[in-house]
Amino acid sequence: MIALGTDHGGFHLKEAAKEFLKEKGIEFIDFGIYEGETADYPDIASVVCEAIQSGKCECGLLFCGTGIGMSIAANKHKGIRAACCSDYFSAKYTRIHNDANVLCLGGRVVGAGLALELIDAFLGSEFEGGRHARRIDKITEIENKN
């Protein structure tokens, strides 16, 4: 299970996506907004790092203006790593080498059909684990030490 989630600066991108995931098959809780309006974006990546905190999805897909409100948001949730990415390679090696479990996209950066590109390629990598675990290891002690 996916979680989505933007504010009024990605909205469309999330609206794209959501047609992307219908088509292809793959389950996703729309965790807002609905029409457009107005939202903070920390709230919005509150409710989609929490579904994944609590198993209910096992990544997420967040949408604001550049990503990157997303992405500091999203980072200061324990076991979240979020990236903000705007091109296919970045999407790719995010999960398989950072095991990142939410991609950030900016409405205002990528057009809709390089996003649905981006979504493509990140839940379609799975992390590699070997060395680059260490290195989540290495991330996830200073995330339980802080």
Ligand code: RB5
Second form
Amino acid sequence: MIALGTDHGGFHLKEAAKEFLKEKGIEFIDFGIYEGETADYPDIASVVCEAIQSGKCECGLLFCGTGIGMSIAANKHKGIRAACCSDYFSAKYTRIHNDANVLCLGGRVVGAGLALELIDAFLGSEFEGGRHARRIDKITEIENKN
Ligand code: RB5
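Form predicted on its own done, so how does the form predicted together with the named molecule look?
Time for the whole complex; same chain goes first.
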């Protein structure tokens, strides 16, 4: 189950992502915002991250104008590793190497075509473990200390 969330800056990408996931038969929950609404991105980041923390969703897709605000807010949540990406390699390798569980995309940065490619790369890749797991453990240690 994928958690989706956006502010007004990324709304059109969330809608495109929903169509894409439906076509692929991938289940998702749309945590808003919805047509005509505006929101402060940290509020939406929290709802999506809490859905992941509770186990209701395995990972999330967050959208805002740049993708950056959402990633900063999401990364304040324990156990969340959010990556703001605008290129294919990063979207793929943040899963493989960083075990990222949230992909953040900027609605004013990437077009819908590229956004869907990035989502496909992210969702279609798996954490490699091994030496990367040791590094993720170190990130968790930092998180626990602060
Ligand atoms: C909202 O206008 C905008 O500031 C927000 O979507 C985002 O770009 C923040 O990172």
